[in-house]
Amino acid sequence: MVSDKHEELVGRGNREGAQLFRDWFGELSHTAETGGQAAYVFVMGSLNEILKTFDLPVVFPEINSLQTAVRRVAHEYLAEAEDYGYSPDICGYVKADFAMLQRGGDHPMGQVPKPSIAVLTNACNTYIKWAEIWERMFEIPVVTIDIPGTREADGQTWSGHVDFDNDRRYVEAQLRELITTCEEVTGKKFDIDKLREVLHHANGISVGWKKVLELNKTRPSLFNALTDGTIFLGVANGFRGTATGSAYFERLVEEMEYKAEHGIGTLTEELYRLIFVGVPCYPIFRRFNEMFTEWGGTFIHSTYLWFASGGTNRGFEYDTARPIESLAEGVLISVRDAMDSMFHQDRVLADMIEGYHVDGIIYHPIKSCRTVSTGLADARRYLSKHHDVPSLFIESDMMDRRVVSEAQMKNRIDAFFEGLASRRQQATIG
């Protein structure tokens, strides 16, 4: 007999996450209807911590765009942007966002307000050109935070290293300039005590997110990194620095610990544990996942949960006694980590393979994003040379259904699992 506690806990993160998303879009719709101010940001280095200090609602165009694909209307937005003159080769997120703005903010989940300010980092080369579109359309200030990337072969440097300390001061100076710009845009004076409060809530999310990811080392896996993970990721980004977001992750950890204690997995029978590399195929999101779960395969981790969380996965905790300095340190570490997880998947995957009992790796390069996709073929060859883990290379897109061939993907996925089954059988015989 299923207990009341089981009913309450299992699946709670998905239910609450979906509701938070609806509430978030409801608040954005209210802001749009009342003509309130809003900040446009990106997932890798959103600077939500500072923006929340000024009570600015945040709009994540990447999240808005992927939601049009999940709801199977992205092709309408892409067609409008291409009719306007944007090339089919340009990032689908950008085109869907532009078309939405041309529609006056009309989105399947609500109304998106116009930007009053845009904040971005150099984590993705597309961010800079994307923000220039808003700058031209709305004549708003655009603040670009330049994050020095990892410069050493063995990974990024840390506090106490001369290069790191210089880079932290460089980032801190830019954050102080952002604060001044926010004061000018909002007409509000910066409140450092409020920043401390926001950082405290952000710490709760970071610690919780890292714990949730680590708990998925459990057999069977507790959540699907592709489907469930996308919900958790959205909350980590959209509610960063809020009491609501911190409480959500505290409750999510409770759910995952309960599932781990009682052996409750994401599948009835987990046969293969997989890692996903790249950005999901949102135009057929549910069916894409089913092509793996039908074989008993589940995604126990993904590089997407690293770079699209802006480095939150590291579990970095801000020092509220020195808020601005610590924020600069956290931004430097987190955004660097996000960039490294895109450009140096070999390091990320090596850590995942060792700790998560991985049976296979799925590489998914996409037409829309060369930043993520370039080099995946080379990374796969490197992986095959240094790790005895089978891999699959399938191409489609995160937005454009015109380049998504479900039948072709299914054939290749079926062949991949047949190979995994044969490999396992031979190992048993041996």
Contents of the next structure:
Amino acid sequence: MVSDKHEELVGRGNREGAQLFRDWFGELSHTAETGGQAAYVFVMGSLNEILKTFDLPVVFPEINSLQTAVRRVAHEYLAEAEDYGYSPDICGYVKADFAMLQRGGDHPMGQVPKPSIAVLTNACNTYIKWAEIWERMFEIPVVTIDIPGTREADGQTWSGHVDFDNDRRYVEAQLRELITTCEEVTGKKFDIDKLREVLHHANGISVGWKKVLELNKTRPSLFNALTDGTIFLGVANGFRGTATGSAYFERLVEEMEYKAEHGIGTLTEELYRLIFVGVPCYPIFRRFNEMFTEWGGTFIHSTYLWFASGGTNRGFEYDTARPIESLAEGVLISVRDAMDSMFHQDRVLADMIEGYHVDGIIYHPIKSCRTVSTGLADARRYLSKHHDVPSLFIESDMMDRRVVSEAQMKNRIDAFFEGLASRRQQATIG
Amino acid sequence: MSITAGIDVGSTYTKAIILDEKREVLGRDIRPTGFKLTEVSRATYRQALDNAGLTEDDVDYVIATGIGRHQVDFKDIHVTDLTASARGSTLLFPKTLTVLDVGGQTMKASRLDSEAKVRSFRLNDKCAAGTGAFLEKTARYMGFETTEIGPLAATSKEPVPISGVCAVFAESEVINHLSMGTPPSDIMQGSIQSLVERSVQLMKRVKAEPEYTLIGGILRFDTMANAVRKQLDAEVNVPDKDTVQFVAALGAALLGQRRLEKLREEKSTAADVA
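Okay, that was the form predicted on its own. Show me the form predicted together with its partner chain next.
Every component of the complex follows; first up is the chain already shown.
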């Protein structure tokens, strides 16, 4: 018999996450209808901490765009942007966002407000051109935070190292400029105590997110990193720096710990534990996952949950006693990690193989995004050379159903699992 | 009497039209292009002349068009098939302002001005899923001849979506649908609708305005024109089935007549001055 506690806890993160998402879009619609101010930001370094201090609602165009694909209307937006003159080869997120703005912010989940400011980092080269489109369309200030990346593979430096300290000061100076711009845009004076409060809530999310990801070492896995993970990720981004977001992750950890304690997994029979590398295939989001679960395969981790959370997975905790300095340090470490998750993720994946009991790695390069796709072939070769872990390379897109071939994908996935099954059989025979 | 010839060396078929100064078609021929473009253009030309009861000496001007136009070694000049199709379409339907040409390997939408000149145009993307070749391949894969495409699609009850932009991907979708027991008629109609969606998108990009004229081999099938009518929610002109593949060749031959008229005018002006 299922207990009340079981009923309450199992699946709570998904239910509450979906509700928070609806609430968030509801607030954005309200902002749009009342002509309120909003900030446009990106998942890799949203600077939500500063924007929330100024009570600026945040709009994530990447999330808006992927939602059009999940809701199976992305092709309409893409066609409109291409009618305007955008090439089919340009990032689908950019095109869907552009078309949505051309429609006056009309989105399947509500109304998206116009921006008063755009904030971005250099984590993705397309961010810079994308923001320039808004700059022209809306004549708004665009603040680009230049985050120094890792100089070489495995070459990260930390506090106390001259390079790191220089980098931190460089980021801090840019954050102070952002604060000044926010003051000008909102007409509000910066309140450092409010920033401390926001940082405190952001810490709750970072700690919770890291813990949730680590808990999936459990067998059977507690959540599917591709499907459930994307819901958690949305909350981590949209509610960063809020009490609501912090409480959500506290409750999510509680749910995962309960599931771990009671051996409640995502599949009836978990046969293969997989890591997903890249950006999900949103045009056939559910079906993509089913092609793996039909074989008893589940995604126990995903690099998407690293870079698309802006490196929050590292669990960096801000020191609220020295807020701006610590924020600069956290942004530097987290965004640097997000960038590394796209290019140097092979070392981290290698370290996870044993601890997470990984049976295979699925690489999913996409047509729309060269930033996340370019390094995948090299990363795969590195892993194959140094570790005996099977991997699969399947290509499609995050937005454009015209380049998603379900039949071809399924054929490769089936062959991959046949290989995994045969490998396991041979290992059993010895 | 001035006689001109228009030779359209398309990726799939080569067409020739022999035209007189009254815009009467005296002869024509069509045959698969193959891979020897110079030879096929010459053979098509000669057959069209034979059909007209004429010889090469009777022809005053030859204009080549189509993707293989540079290989026509007996041409006087060559023009793009966009220009030729614009002229051919307005000869058949004088109020044409938008032309959609769905050929074997390319799909083209052109917006014309009131003098049948191309004001703007758009071609399909790099891959062939939006072209006639894809429809033919789909039909062949399912065991049907090209001529059966129209009748097959006409029996469709529930067309299935074919969204692939790449012909190979789209073919995989077809195979997938077949393996799931989808009737070939629904797959065929789904492929046509996919083609039509792409066509209409191209037309929008040139800011299409009526009258719309549809040309190219695929328009031999009524189902294609009907689907475009439905998507545009407007009437469209379609040349009769015998002519629909010859519009670019016709336009080239017509341009030849115009060229001769201009040359005559220039000669007459020069004589007056002298």
